[in-house]
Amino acid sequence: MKISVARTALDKDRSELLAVLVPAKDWKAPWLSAGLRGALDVPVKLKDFAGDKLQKLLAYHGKQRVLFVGLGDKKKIDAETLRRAAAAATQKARQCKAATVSLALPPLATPNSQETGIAVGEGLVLGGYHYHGLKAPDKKLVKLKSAAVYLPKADSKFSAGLKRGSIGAEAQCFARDLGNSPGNVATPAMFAKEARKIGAAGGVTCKVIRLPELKKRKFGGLLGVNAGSTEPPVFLEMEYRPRSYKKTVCLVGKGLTFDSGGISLKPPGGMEEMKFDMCGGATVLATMKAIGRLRPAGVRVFGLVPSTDNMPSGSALKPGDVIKSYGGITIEVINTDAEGRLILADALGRAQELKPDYTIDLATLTGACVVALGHRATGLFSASDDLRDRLLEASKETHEPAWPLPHWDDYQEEMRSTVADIKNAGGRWGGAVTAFAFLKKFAGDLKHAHLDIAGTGWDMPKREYYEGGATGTKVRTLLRFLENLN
């Protein structure tokens, strides 16, 4: 979909939809033309609309749709406000089956234009996403080929900012066809793809790690976790640098395309839903496709992405076996449903070469988070103060929110082994946290972030820039920490 800052004047609008933004109780202002203003008559008469924050009403002007979206106190506007509104416009044009959609907005008294800008193209470019997964063609399906958005006044911060938000917002829209793709479809030889589609447009270099690599350079936990499957396992390293640069980070995301938990197999009911295993691994192809496009200055980043199936077979991790990681560390397998960490271990060690200076990871790891903080935030862990408010930051901003858990050491007496460096599984109790204790044993000296996206890499509650499946979360997030150091 193209968008683009309209150029012509509102009242000679033709596109199938037009969204209007209407500040509570701001109908009558001068910016809307008289008949636009007319269309609203009749609804705010018979109190079927008041502009109260995203409220909305399909009307018609002439022979063309209009949707009024309420933004509510035009005092208290903010980001999220704009990008739900922003969405709705292309949701309903979607329901409308409408091609092209356009959006006025009105005089707003935001302290950072770019920042509307970054919030309306993210809203756009999301509302509009649909997953058509592997059914038949749909004859009827009308895409969505162009958003026009009219401005009081001409602002290049804005338009910035829109070009912006789109990018990023389609980077997450990338995410969301990984994550909702069946695991027959995206395998680890369709993540090494994708990788290589990414590392082929520019800006990324991309080397795909494959089984016989790995086993020359023991990665012991990721050959772990696939000796059970028939799909050969990968291990992606991607890099953006620039040609200067002051800080470097490195991301990981934990790419396991399907979980059925391997011999302590998981309970069939819900079982399907362990494609979006990989959400992860998705977030950081993701970000690494949109840092490729828009060559963030002054940081070096390194994508890291192991990825597999976790399946049960003869040839299948057992518990009880021990077995080695990238690094060096043994691991006591208690549980073989645990096998996320495995594979992150792997990836966590070969950061430590990388000598970043934060290393964050991603991933769909623990039940426990799920039932600790729902389907609305991500859990965070760090032991570095510096980056988990760094994160916390980025992620208020974007509004993709996230929530400090705790890190003490005392959790590593619960990874304790007798037969080997760490166990990877503790106790039934306080088993996110755990799992984070496990994460930092690998970490060793980097200073890491640990981001459990388990309740929010898909199932989250349906809003205007959301409707079911995978999320595509923390790419906003992540791109918005890297913009941040500069």
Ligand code: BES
Contents of the next structure:
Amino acid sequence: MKISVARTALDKDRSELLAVLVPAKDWKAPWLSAGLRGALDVPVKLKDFAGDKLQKLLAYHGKQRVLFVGLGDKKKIDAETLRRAAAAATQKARQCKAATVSLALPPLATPNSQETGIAVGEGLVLGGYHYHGLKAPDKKLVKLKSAAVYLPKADSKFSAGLKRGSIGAEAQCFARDLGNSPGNVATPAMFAKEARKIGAAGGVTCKVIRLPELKKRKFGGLLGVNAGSTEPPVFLEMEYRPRSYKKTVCLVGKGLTFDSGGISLKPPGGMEEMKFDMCGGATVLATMKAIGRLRPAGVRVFGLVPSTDNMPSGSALKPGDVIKSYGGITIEVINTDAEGRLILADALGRAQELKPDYTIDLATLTGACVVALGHRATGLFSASDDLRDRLLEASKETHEPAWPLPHWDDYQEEMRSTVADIKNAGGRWGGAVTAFAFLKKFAGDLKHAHLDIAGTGWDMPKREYYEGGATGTKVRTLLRFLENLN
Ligand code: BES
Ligand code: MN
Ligand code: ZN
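For comparison with the form predicted on its own, would you give the structure of this protein in the form predicted in complex with the ligand?
All chains and molecules follow, beginning with the one already shown.
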């Protein structure tokens, strides 16, 4: 979809759907043409539309569909409201099979028009997203070709934000596509192919470490989890290195393409959802993709994605087995379903060799995190207050909620093993927290944060910019975190 700022007058617009954003009771609206104001007369008189926050009304003006979207109280319009209102336009365009959509913005009292541009760009792209999957092609489906944004007056900061927001959101849609793909399509090999494509597009480099090298270099966590599988594992290493940089950040994503639980097999009900267990890896790939296009200044970024499925078989890892992670720490495998932390252990060991200032891992790690926070917030763990606060700030600015959970060393006791340096599963309680206690051991001296996206990687409450399925969560947060380092 091509997104641009419109240069013609609003009353000359000929798009198949025109969306008009209206603050509450802003009926005089001198920025609107008389015709469009007229289209609101009856609905307003009949009290069918008052411009309440995200209230929608589909009307017709001349030969054009017009979607009025309320913004609520003029003084309280925030970025999330604009993101959702802009998404309402492309979502409706998809529903009425319009290929061209326009969006008219009122004058806004927001202090930062770049932020407004970002939110609108994100909303337009995310609202138009749809996963068609492997269904027969729908002949009636119309592809959204273009979106034009009408502004009360020209604004170069808004235009720059619009571009920036759409690039981040396109990457988020890429993460959604990967997440929604079934486990027999989104295999480790497919992850490697997508990473290669990102490398080939420029801006970032990509290395794929395959089975022989994984064995030679003793990636014991990844090899252990892969032992029961017929799909070969991969370890992806991507890098963005600008000419000069002050900070190095390492992103790590769990790329578990299907989690059956292994020998500690999961119950069948809902097991199909475990195709989403690679959402952390998808977010890291997508973030690297966006970085290759945006080329942020002053920060070097690594993206590490260990990828495999977790399957039972005669060669699979068994409860009681002891494996040695890439960093040399031995692990007693109590439960083969606690596999995400095993592949992350290798990645954190590798991260230490890269000497980053900050390391952030993203993983659909524990059902316990979903119990704790539901499907609205990501669990955030970090022993570094600085890193925690930076991530909280970025997640607030992008409206991808995250909330801190405990990181104290006391929890290490639950992970004590009698035969290895650590065991991979604690008791029944506090599962999200003991999972972090495990990861912490492998992060060593790294300034490290862990984002448990088990509740937010898919199945979040729907809204204008989210149709269900994989969310592509945290692409926006990570990009913002990196930009805020400057
Ligand atoms: N991928 C799952 C976590 C998960 C479960 C995410 C449900 C989203 C929804 C992970 O590999 C897992 O199985 N974790 C176990 C850990 C336990 C065995 C210590 C869990 O949460 O039950
Ligand atoms: Mn598991
Ligand atoms: Zn898993």
